[in-house]
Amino acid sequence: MIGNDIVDLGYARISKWQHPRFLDKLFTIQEQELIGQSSNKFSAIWQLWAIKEAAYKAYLQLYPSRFFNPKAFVCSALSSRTEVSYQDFSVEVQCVKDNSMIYAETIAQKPVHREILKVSPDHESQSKQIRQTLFSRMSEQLNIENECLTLRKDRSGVPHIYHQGSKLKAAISLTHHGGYAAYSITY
């Protein structure tokens, strides 16, 4: 299993996240006192964010069922690596930023391939950029065709791979927020 996220902070500025409101659905009452203790509290935001989006996607694999509540995907802290848990489930999420980006990602038992890409802001442009990589590097590192990759993903929306039609034993997950996309990919 794997799961990622990526935030744009320019394009993150133009959210409502001072709303009072804003927290309170997304976060915790100790995360939201990790945010209050932060030199940056807009960064914190995000990387809270990215952090509980990446768990929620892994989650997604193992237990495929949409919902939306991100207080449910509970930090431990506000670090480099952090733990979520929500019920039963566990996951160690890594965590890398700079002052355009934040990326998140689990961390996964096999090695991980990734990549994250500029992109254009235009929605449909950044799916179709990143799957051309994407299978653009997989034909490189599998030895087999591009033409025949194709992705699509389930009921709860998770992302699979197929080759000629047949379903590859991959982790995959997508993201794109902004002017940024990535992936990250186990086999």
Given for the second form:
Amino acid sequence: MIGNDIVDLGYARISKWQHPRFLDKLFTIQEQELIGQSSNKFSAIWQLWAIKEAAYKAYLQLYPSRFFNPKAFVCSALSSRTEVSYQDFSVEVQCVKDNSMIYAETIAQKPVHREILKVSPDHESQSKQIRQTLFSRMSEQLNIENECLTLRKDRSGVPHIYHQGSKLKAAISLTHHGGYAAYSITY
Amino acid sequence: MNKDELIAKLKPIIEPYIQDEAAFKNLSEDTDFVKDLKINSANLVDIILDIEDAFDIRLENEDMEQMMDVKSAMSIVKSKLEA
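Provide the structure of the form predicted in complex with the partner chain, given the form predicted on its own shown above.
Entire complex below, previous chain first.
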């Protein structure tokens, strides 16, 4: 399993992060304290969000389902490596950030290939761009024809790659937000 | 508030976050926020806050949990208005 999430910080500015009930909708009391203690509240909020979302995506690969309950994915800390738990499930999530984006990804047992791309904000073209980049990287790594690869999402929204119609044994996570997109894959 | 009135009030709340115009034009009870309208999950909470303010209701975590499509949003809002 693998889960990732990217936040475009420029794009996140126009969300309702300053709404009086925003924090309570997404974060536990302890997480709200971590945000309150942080020197950059805005960045802390979106780092915790990305960590929770990456953990949720990994969870779906083990337990197919769909729901929206970020508050229930509890972060133990606000750091570059954070343990997240949801009911009996727990996973470690690592984070990288710069001034314009935050990227979170669950720690996997096997090597992970990933790429963060700058994309146009249009949903359809960024979706195409990330798939094409992933396919061409996979075709190099697996020595197969790019054109034989397709991507389909299952009912939980989890992406799977098919080669000439048969499902590959790979865990994939895709993410996009504003002007950024990323994939991570482990074989 | 009947179904049509409810949809009419929800549509402008959802519109700023949609990334698929065609799906929005054909919006029905079965429309899924993420799969059909391509709304980024980071914006779901914005929609929830807007719904709370527009209808003067408060949604709990359990309410939010299933709010993945128009139908469930409508039934949750309806039950809150009747409570």
